[in-house]
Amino acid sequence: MTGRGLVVAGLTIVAGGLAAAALFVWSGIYNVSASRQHLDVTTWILDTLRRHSVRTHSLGIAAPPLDAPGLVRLGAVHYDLACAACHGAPGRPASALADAMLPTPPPLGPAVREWSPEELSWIVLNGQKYTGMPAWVAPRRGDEVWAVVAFLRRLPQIDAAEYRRLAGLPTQSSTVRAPGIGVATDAEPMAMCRRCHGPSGARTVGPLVPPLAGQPVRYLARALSEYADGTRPSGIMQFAARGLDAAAVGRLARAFAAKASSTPSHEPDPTDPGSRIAHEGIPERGIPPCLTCHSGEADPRFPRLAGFSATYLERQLRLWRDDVRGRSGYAAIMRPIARRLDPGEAASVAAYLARLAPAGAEGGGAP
């Protein structure tokens, strides 16, 4: 056969498959019901291109520490919200609903081995597709899933007890969770903000979490409001305010701004490079005092951030100067701010304002 025979019975043949596979697919032979498990090869090939794709895509992450304080109770939390229902957890069988999905989505106590860190970090982050994990909320907010690992990391290692104690459940449970996807049974409002932020709003799950307590209602109210429409991207706090009616919203801004916290001093202290900042602000690059808004006395549109731990206030200070925090108006006035500032006097008066804090507000140090 001459070349050019070969080159026409080479399209030919590939002409005939292609419609072949057209024919294949406009014939609705292939049955796509999630109760019929998949070819082995269509197995095999999603599985082996996932894997590689995580390994892939998840190069250049760098872990932070995972033992961060709190770190891995505020995981706890957010995994028996958002991730028990599918996963199952100690003590805690997955939801029937998801024992039939395709595929069923694996208990992650074995499955969390077969990863690094920065490659959970990446499926947190992203999701996958052909399996039903979906992606962190806000996807800008890296920042939030390494919280999750590292409490990924340690589910291994824990028990039933050990779990309720991380995720703030009570130790013995005295109602029937419910088995669906989903937020859990014991999760009404109030419950699952003080999960993270505290019976009093005070004393936290850690520095990562801000105190509530003695907040200015108008602030609560509208940051509970920007979290439901993302226009303050966060995939935790999305996640625990989407649902929430305006009636909600309102009764939980009272009840926490209602809690009793203590007025801790404003004294400027003229040895701190922060106490100048919170107190005077650098006027010739044009950044204010933070304590005109930021005090007890201060506008009721704006936080007390005297209750607020110094890795808090960093981060927010990171988020603002990135432009991760929001497209809000208030955000139009904290971000360039927060860009003024170099990371030495972001940190000087994020440790300041935590000094002025009262006792007990950073929140709990164990993981």
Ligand code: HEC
Second form
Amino acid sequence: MTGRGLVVAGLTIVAGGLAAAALFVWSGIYNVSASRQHLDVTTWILDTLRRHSVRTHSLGIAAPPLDAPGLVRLGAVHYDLACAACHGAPGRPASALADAMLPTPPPLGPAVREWSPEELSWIVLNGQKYTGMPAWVAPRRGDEVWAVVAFLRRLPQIDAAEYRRLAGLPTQSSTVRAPGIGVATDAEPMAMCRRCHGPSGARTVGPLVPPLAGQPVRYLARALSEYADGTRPSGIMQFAARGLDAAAVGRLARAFAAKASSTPSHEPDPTDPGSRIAHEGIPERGIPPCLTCHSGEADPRFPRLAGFSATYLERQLRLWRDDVRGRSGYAAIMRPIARRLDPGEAASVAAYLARLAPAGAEGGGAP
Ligand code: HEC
Ligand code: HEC
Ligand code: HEC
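Okay, that one was the form predicted on its own. Can I see the form predicted together with heme C (HEC) too?
Below is the entire complex, every chain and molecule, led by the chain shown above.
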């Protein structure tokens, strides 16, 4: 055959292949039903594609320490609210709906062993196309995913009793119904909030969860509405606050704010650079004294920072530096201030504020 003949024959085969593929797609012969397993070859292709995709895309991610205080417990409560309905947990069966999904969400105890923490963080942040595995609700809050990863790494070793303890469920096997798929709570939101923010809103499950006791009602209500409508991004709080109506927001804000029993003290310490920033600011760089807005006597629309953990304060300042946190008018007041602080200054002012007597009775983010 001549060179030209070969080209024509090749093109004919390609065109025939494309026509057959188009016919297959348009004919509707392929069964998309979720009640029938894929063909073995389809399963193999999808699974291989998925594994390699996760491996490649998670290159370059570096896990922070996963044994930080409170990380596993925060991850456990969020897992129980957001993931257990699909994946189940020790002593908690998955929803009957999850059993009817294809692919069926796998129990994660065995599955987590084959993924590194970095790969798990990529899966939890990005979800998986065409499987029903959702992405993290707030795509720019990859920092939050590590709590869930820390918990997943513990999952293979824990029994039902330990799971209930970590997830903040009552220790007797009394029935607290598992939330449904995509629903944080059904009847009583306050019980759910307490699992992370503590019974009185002061002693929280860990330093990344802010204490609510003693905060002004107006600030708490605004924060909740901003999570509910996504103005303030957090894959944990957007999930917990979605669906709360204005009446519930007001009731929860009043209930938590009322729990303060002591007034924060703000004694300056002239030898501490963090104290100088909090009380005097850095006027030559346009950084105002933090406590003019953030002490007990200040504006009831602003949060009080005394007794918040240094971890939480630094994290929130970093979110503004990275242009992630909130685009409300209030965030616009704080954003330029946070962006003028360098990381060292942010750390020292956070450490000072964390040492001040907290607004709530029992202290801030305990482990
Ligand atoms: C609506 C149901 C659903 C929810 C909710 C859900 N997942 Fe999944 N998840 C799935 C499905 C389905 C898969 C299987 C994907 C596949 O096989 O390709 C999966 C896969 C995974 C995997 C990979 C498992 C493996 O064997 O490779 C991890 C890890 C995971 N999910 C973690 C989570 C976490 C953590 C949450 C909560 C933040 C969560 N999932 C919420 C449905 C869900
Ligand atoms: C799974 C744990 C968890 C649950 C459940 C939870 N929270 Fe939170 N909450 C957090 C975390 C973590 C943050 C910090 C989020 C961020 O980085 O913006 C937070 C932040 C908040 C804030 C902002 C406080 C501040 O100083 O800016 C409010 C208000 C709040 N939560 C109220 C609630 C209420 C009310 C509920 C119940 C409806 C609730 N939370 C349920 C973990 C939780
Ligand atoms: C002019 C008033 C003002 C000054 C001065 C100010 N802030 Fe703020 N700050 C705010 C407002 C308003 C918010 C609430 C922003 C929002 O809700 O999005 C806030 C929020 C914060 C938060 C988040 C608290 C939480 O509960 O999530 C941190 C952390 C913070 N400020 C730190 C500082 C530090 C550190 C300084 C001093 C360097 C400072 N602020 C100075 C007005 C101020």
